[in-house]
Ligand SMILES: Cc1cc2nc3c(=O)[nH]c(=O)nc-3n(C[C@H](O)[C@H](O)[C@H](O)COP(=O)(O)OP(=O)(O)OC[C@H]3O[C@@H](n4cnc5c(N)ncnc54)[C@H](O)[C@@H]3O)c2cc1C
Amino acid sequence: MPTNLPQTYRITDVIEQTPTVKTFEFAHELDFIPGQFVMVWVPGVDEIPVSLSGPSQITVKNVGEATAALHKLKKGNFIGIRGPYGNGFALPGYKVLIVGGGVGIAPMKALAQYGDKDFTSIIGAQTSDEIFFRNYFPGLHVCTDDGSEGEKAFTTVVADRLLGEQKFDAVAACGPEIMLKFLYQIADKHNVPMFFSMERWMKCGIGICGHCAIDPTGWRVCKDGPVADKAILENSEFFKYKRDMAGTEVKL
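Taking the form predicted alone, show me the structure of that chain by itself.
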């Protein structure tokens, strides 16, 4: 069960996945659904939302003040964890195409490892140096923008091809919103149900502050998401604009 009070856990291992991404193992196993997230408190710095890559594991890219401070922590240090929160992936059928881009590979690894479906997987990044968790994905296709590993192509190109060649019951994805925008169009073209893990700035993580509510429905990414289906995506601000920390619209 999620808790709204931070629980302090010791870091048991720190794994450098790429030059910008680290995995932190902590001394507690959470009961979670793949796709859910936790609020991670970095003592003295900030609290940030992070997807779970396993029941006792978060995988974080160094992109700002809080993540930079987190990346400095070592085995034996402590972090605070609230959660898990959100809805996670509830996928129809049995045969599912997984797509992970950039640090969005992390929550898709959790789905691939802890789900009970027949998965085919696509993961992608700009270069081979930014690909991680290769060994955790069944039926894996690797894409890099520069062709340094796998196929020189965007994940969406490979997804379009696979959806045209095989019958899938669902597409599940997490990654940059521009990737998800084109993947939405591709899944819609092939008439395959889609379930995407979406991002917006969060503060409370439990649906109170409204900071992550989207236009025009007020759907809260933290409480009602972060996994959205076509019904949520097609009539929302997603794929049109994002928001900065102050909530100001930023064109995608």
Given for the second form:
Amino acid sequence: MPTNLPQTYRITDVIEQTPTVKTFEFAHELDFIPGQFVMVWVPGVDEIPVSLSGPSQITVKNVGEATAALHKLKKGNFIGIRGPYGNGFALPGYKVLIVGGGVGIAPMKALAQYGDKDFTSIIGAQTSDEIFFRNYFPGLHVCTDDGSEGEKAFTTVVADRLLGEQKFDAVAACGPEIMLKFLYQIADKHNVPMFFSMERWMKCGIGICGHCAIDPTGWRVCKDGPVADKAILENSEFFKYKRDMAGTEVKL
Amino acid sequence: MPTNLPQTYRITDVIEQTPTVKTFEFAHELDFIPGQFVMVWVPGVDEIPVSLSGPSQITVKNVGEATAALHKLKKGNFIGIRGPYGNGFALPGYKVLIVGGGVGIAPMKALAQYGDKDFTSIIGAQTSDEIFFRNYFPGLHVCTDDGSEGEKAFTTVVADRLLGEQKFDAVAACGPEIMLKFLYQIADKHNVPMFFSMERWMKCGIGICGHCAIDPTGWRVCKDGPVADKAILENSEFFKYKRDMAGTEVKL
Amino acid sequence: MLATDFLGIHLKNPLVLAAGLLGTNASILKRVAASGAGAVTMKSIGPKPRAGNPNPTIISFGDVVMNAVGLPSPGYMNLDREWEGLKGIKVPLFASFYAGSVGEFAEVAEAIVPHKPALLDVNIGCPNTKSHGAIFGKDPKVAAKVVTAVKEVSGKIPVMPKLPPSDNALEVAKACVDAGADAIAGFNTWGPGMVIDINTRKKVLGFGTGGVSGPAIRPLMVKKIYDLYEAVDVPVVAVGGITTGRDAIEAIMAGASMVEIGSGTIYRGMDVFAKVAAEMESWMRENDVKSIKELVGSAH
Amino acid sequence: MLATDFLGIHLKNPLVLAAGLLGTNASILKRVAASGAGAVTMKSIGPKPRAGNPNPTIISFGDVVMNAVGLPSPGYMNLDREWEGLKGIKVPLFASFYAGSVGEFAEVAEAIVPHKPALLDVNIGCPNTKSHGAIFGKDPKVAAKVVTAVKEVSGKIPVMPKLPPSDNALEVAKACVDAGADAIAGFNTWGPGMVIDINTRKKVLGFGTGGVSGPAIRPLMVKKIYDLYEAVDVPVVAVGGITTGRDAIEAIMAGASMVEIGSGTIYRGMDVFAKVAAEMESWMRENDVKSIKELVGSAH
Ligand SMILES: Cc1cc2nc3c(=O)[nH]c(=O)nc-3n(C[C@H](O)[C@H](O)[C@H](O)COP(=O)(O)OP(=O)(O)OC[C@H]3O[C@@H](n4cnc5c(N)ncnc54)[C@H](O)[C@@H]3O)c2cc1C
Ligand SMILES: Cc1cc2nc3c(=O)[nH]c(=O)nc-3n(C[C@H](O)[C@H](O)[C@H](O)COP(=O)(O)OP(=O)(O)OC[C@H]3O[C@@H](n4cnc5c(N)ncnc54)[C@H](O)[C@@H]3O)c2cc1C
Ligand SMILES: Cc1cc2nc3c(=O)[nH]c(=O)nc-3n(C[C@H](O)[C@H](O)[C@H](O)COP(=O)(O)O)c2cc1C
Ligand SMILES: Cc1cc2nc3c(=O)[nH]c(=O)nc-3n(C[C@H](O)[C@H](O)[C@H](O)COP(=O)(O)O)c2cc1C
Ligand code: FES
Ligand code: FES
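Would you mind generating the form predicted together with this ligand now that we have the form predicted alone?
Let us now look at the entire complex, which starts with that chain.
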């Protein structure tokens, strides 16, 4: 019998990664595949999908009501967790390029840390303050929009260059959809298999409400994803539009 | 999760053991310990406790409504089975005297056939016509009240003699309560551990309705039994009174 | 830590054996008392000897338990030996009873009262007969009449009607409290439900239908207890699908002062009471909760 | 062998995707259609854009599924692309909808009718909002008014109210049939129920409570369908906790002409329809049953 009920665990540590991003460690270890996510219940507030950055760890950017409430929680407070859900990264070959943008750095850290591949990594943010988890990424290239750390460039530009210079078996990425849109074109140009962790509005997280299903395939981000490959991405709604909480289409 | 729902299986064979006793084989094999019973549902009629005479077999005497309805069923009809329930025979030592009286022969056949002991057996009935399962019992002594087969004697008389002649590690028995009452005294006299399969009115069969619980220990025939040892039998209601379907006491 | 009192009855823990499970005779009641229950309830006592429904009367599968035992009882006039046997039982003894008319409820209660049970548990909720039980618990006026009649003969013994889980349970509860009920228990079994054996196309239970209990109905129970707690001013007792310490605490947080366990005996054995008590204690220790009272209704 | 027809709608099997599960958009509906369902129901369409309740909205444990999704909908006026996408779907398409007043039911139905769904599934049973759903399905008079209003605009499309599992469901069903309902579906989710997280003392579901579905409530559903079958002269549809071929056959024997599966997708995946169909077929072959029709109501 599947159990999909948030279990509340105490927060054992809160790590301020950046002015807007915190890592929450909780008193329970999950058996997970990097790229899988959990539904995180902020008791009394909301429940939101968050990728695991480790077996007992989530890393969250404060962007709205639920994440702000989460950011207020301290060591000893309870958070609810159900999952892990979704497919996680299943990557072909050995030499893999990791690209993480913004808080999308978080799931890529789990891949870099627990994945058994030869990784080269690119992580990027607007400014150096928003870069985190530097130590977990092998072969790291840092990019910032303002040049405050590493290259002053988008991650996609660096990716294009590296993919031109070396032969990679796969590109694994997470970040803003606009970043992934460009990365899709670049990976496609270099003919490298791509695996992107995608986001859509989630309710059940277990593939039964249909809310996160995309056009035209009905591929469910929560159950069949969140990691999509080229076959899923191409000719899909990704990079074009999404659906909000009511199910209404919203242009991207 | 425990499943205690009658599963209906087709009857694969009906064997007329005696004018009043039939064996029903059903299309399902149960993992059982000799002495365990099943609740047998005669669809639309009643559900009654019956010991297993084999893994896919019950042997039933026609004594009332449910058993009469059961006796009408033919090969291909369905009966419902839930179980096996209860403790079954857990016998000490190696040399065991089996005593089966009337339809009480049925569970003892299972013990004789599947038990891993050095058995000597006594089976008895009023007349030769009512003796069955002869071939399954090692070291067999047959008794009939009318002398039409074997010794003209009660099983208890033969038991008394055998227990006097040889040293047994245990007596295992099933039969009318009056037979077991005398057998209790005989086994006690010879100081041999006794294991008797007992009967009380059953509803749940799984130890939760309390209907088959005996005085003064609250030992449940269905769950803690049906096989009782001396500690359970002595100073109990057994051989004195029982409770009917309503729970009212009935003298024996 | 688990000790509490309920209407002046001292309980070593708030876990009570629910009516109709294991409580059929004195011997087994004493055995349950010895296996950790805070109090035990006798199988509902009837106005006359009654055999109950034909078997199958009790089935279970997954989280569902169903029964249509149908209130078998030797009748109150045939219980002297059980009362005798119950003397000296180590935990408070609750007496559940049913009847076929308002007057008969008083008659049965009157016969029970001299034996001084700690509580009168009035069964107006059983769905498994055509003439007793739930038919008295579905109409607020009828339920109130039963309570009034029982209160007239109950003396100092507290009276607790145990309701069926009907849509109008809150109204029924309020009417009972207005009529003098000292506490409200919720609930008897749900539905009833039905299981059909597809091979034979026959209803499995001898009565055709059966009340549903067990973990399957726990969330339904919790919601109704939550509402009852806000609706009435007397203590509320939760019954339905409780099998773990977590479940018991949940029901208490919803508003229950005491919880009963019935079907839990199927899932965790007769010593479910000791197990649940241990789980509650360990949670309370971890969470620095000192008493049951501070938990009652704390989810409101 | 499983092919049947329901109110003139040809179905390759009697297994329908229940409203609210997976049916949120055209793409996923087509995927469910391809995975074995005899027909699919669109997520209930509302009169206005509506976000629904905050998460958690869907939880499950053991045999229990609970949801308080709360009828999110883009609103009937924002569904053109979905209707477009649904053209050419390979199985009959049922349209479920809800509204906040009798007049609004007609308004939404009128907007749906031109898209020619095979059936209008009128949601008067959802317990997860304060202003829609079940409030229209608990009073026989109100339910009848909704049916009358919808029938006025439905043209040739059959109208099937889907009821809440209230104590008075039979009365509501009869009133709906008198008002012209072509079939009755039973039931939306039960309760509602409540789950409390004991560590935080908070209700888990964002709405506080949630309707209960899944195997836990199947026996309750079967009993009510059994009674509905005898109470009304129109076809009855069973919904609630069906996850296996046995369950579907049981519901059909109780009286259902068609069965819907919702929570079953949690237990057995999106292709639960194909699995259940295969199980039904194999049972029918073994038991020499040639058609669904000969099973309908056969346990009576
Ligand atoms: C698979 C997946 C993994 C994610 N992993 C991370 C992560 O590791 N770290 C991180 O910081 N964020 C992650 N997110 C994003 C995170 O879910 C949102 O930031 C969060 O839901 C915002 O909620 P809010 O109430 O704070 O903001 P709101 O103001 O309510 O919403 C802001 C935006 O967040 C998104 N959002 C809100 N609720 C949901 C929901 N139920 N489902 C999907 N999206 C929602 C929407 O795009 C919305 O417009 C992930 C999302 C998905 C789908
Ligand atoms: C553990 C156990 C194992 C048994 N094994 C066998 C067996 O292998 N073969 C066999 O033929 N019989 C066996 N019996 C006895 C069998 O259960 C009864 O013969 C049967 O229940 C009679 O039912 P009836 O409707 O035909 O008769 P009725 O006329 O209804 O009853 C006749 C007598 O059967 C007994 N009985 C009826 N219903 C029940 C019940 N629900 N629970 C207990 N006793 C009941 C009562 O003593 C009753 O007085 C066993 C009984 C028990 C408790
Ligand atoms: C086998 C069985 C017999 C029952 N008999 C009675 C009874 O005699 N009187 C009564 O008030 N309730 C009776 N009940 C209802 C229980 O006391 C309880 O209210 C219900 O089962 C829900 O609790 P549970 O889920 O813990 O079992 C019975 C329940 C079962 C399962
Ligand atoms: C997540 C979820 C969403 C639902 N949404 C709707 C809905 O929008 N409209 C509706 O009529 N019923 C809705 N229901 C009720 C189902 O259609 C169905 O009646 C109920 O779940 C019982 O069936 P099941 O046990 O097979 O799920 C929903 C149920 C669930 C679990
Ligand atoms: S969130 Fe429900 S299907 Fe993905
Ligand atoms: S028959 Fe119910 S306890 Fe034994």
